[in-house]
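As a starting point, one isolated chain is supplied in C-alpha cells, in the form predicted on its own.
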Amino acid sequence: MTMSNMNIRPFQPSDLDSVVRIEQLNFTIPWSGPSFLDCSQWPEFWFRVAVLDKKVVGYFVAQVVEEEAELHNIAVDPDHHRQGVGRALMNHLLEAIKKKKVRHVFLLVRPSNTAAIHLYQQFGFALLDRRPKYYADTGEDGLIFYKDLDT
C-alpha cells in the first residue's frame, strides 16, 4: 500500500457503514451510526474519511470553534494499522485547522491506548490533565492531551 493513492475527503452518508464498522472494531464503547450522522450535519464538526482503493480505511471527527479544536474520534481499520493512515489523518487535520487560525487542540484518550498516545506525542501533543475514572466500562482515567499550534 502506498499513501500516495489514499484520499482524505469529507464524510458522505454512503460512508456510514464502513465508519461504524471501523468504530466497532476499535472501541469498547463505540459511537452509533446516528451519532456520526448527527456530527456530519453541523459545520463546526469536521468529519473526514481516508479512502484507499475506493474503501474507507479510517476517519476522524473533530469539533472546531473559533481558536480551539477538539479531536473527538480518530480510528483506522485494523487491516491498515501501522501503515501510516492515522498519521495521514492527523497531519490532514492539523494542517487544515492551522489554515482556519485554530491555536489550541485538545483530545481525550485512555491510558491503555498506547498506540494512540504514541501517535499524538509524535505530533507534539502533551499531557495536560487527567479525568479520574472517566471511562465507565473499565474505570480508566481519561488523559487530556493538548497541542498549541502557535509554537
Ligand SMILES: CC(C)(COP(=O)(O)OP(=O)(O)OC[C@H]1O[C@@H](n2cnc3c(N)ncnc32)[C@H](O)[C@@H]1OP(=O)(O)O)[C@@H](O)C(=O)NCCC(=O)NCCS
The other form holds:
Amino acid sequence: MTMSNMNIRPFQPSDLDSVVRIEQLNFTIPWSGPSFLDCSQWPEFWFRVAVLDKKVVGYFVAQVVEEEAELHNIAVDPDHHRQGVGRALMNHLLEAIKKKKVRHVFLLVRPSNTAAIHLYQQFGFALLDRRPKYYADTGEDGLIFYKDLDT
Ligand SMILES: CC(C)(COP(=O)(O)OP(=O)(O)OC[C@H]1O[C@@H](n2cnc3c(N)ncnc32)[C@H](O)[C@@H]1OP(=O)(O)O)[C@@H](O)C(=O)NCCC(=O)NCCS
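So that was the form predicted on its own. Now I'd like the form predicted in complex with the ligand, please.
So here's everything in the complex, that chain up top.
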C-alpha cells in the first residue's frame, strides 16, 4: 500500500462509529463512544484519524499540556495492520508536537504488546518506569515509555 492516498486529519463526530469499531476490535477494555467524543471537545486533547480511500483506518488521542505530551490511545484497523498506518500516525504526532513547545512525550503500554513496543522503540521511546499491576484484567504492569524531543 502506498501512503499517498492516506491523510491524517482531526476527528469529526461522523468518524465516531469507525473509531469505536476499530477500538473494540483491538482492545479487551475498549474506550466508549462518549469517552472519544469527550476527548474531541477539549483543545488539549489531540484526536486525529488516518483516512485511507475515505475510510477511517486508525487514530490517536494525545494530551498536550505545556512541555509535556501523553499518548493515551493509538490503534489501527486490524485489516490494515502492518501497512505503515501506525508509523504514519506516530510521525504525524511527533512532527506536530515538535512545532509546539513540547519536550517530553510519555505513554503506557502492556508488556505483552510487542507490536506497540516495537513501534515506540522505532521512534526512540525508551522504558522509564513501571506501574505495578496497572492492567486490572490481566494484572500486567503498565510500562511507561518516554521520549525526549530534544534528543
Ligand atoms: C501498535 C499498532 C498501532 C501498530 O500499527 P500498524 O499500522 O500495524 O504498524 P506499522 O505497520 O506502521 O508498523 C510500524 C512498526 O511497528 C512495529 N510493529 C507493528 N506491528 C508489529 C507486530 N505485529 N509485531 C512486531 N512489531 C510490530 C514494527 O516495528 C513496525 O516496523 P516494521 O514494519 O518496519 O518492522 C497496531 O498494531 C494496533 O493497532 N495494535 C492494537 C492497538 C494497540 O495495542 N495500541 C497501542 C496501545 S499502547
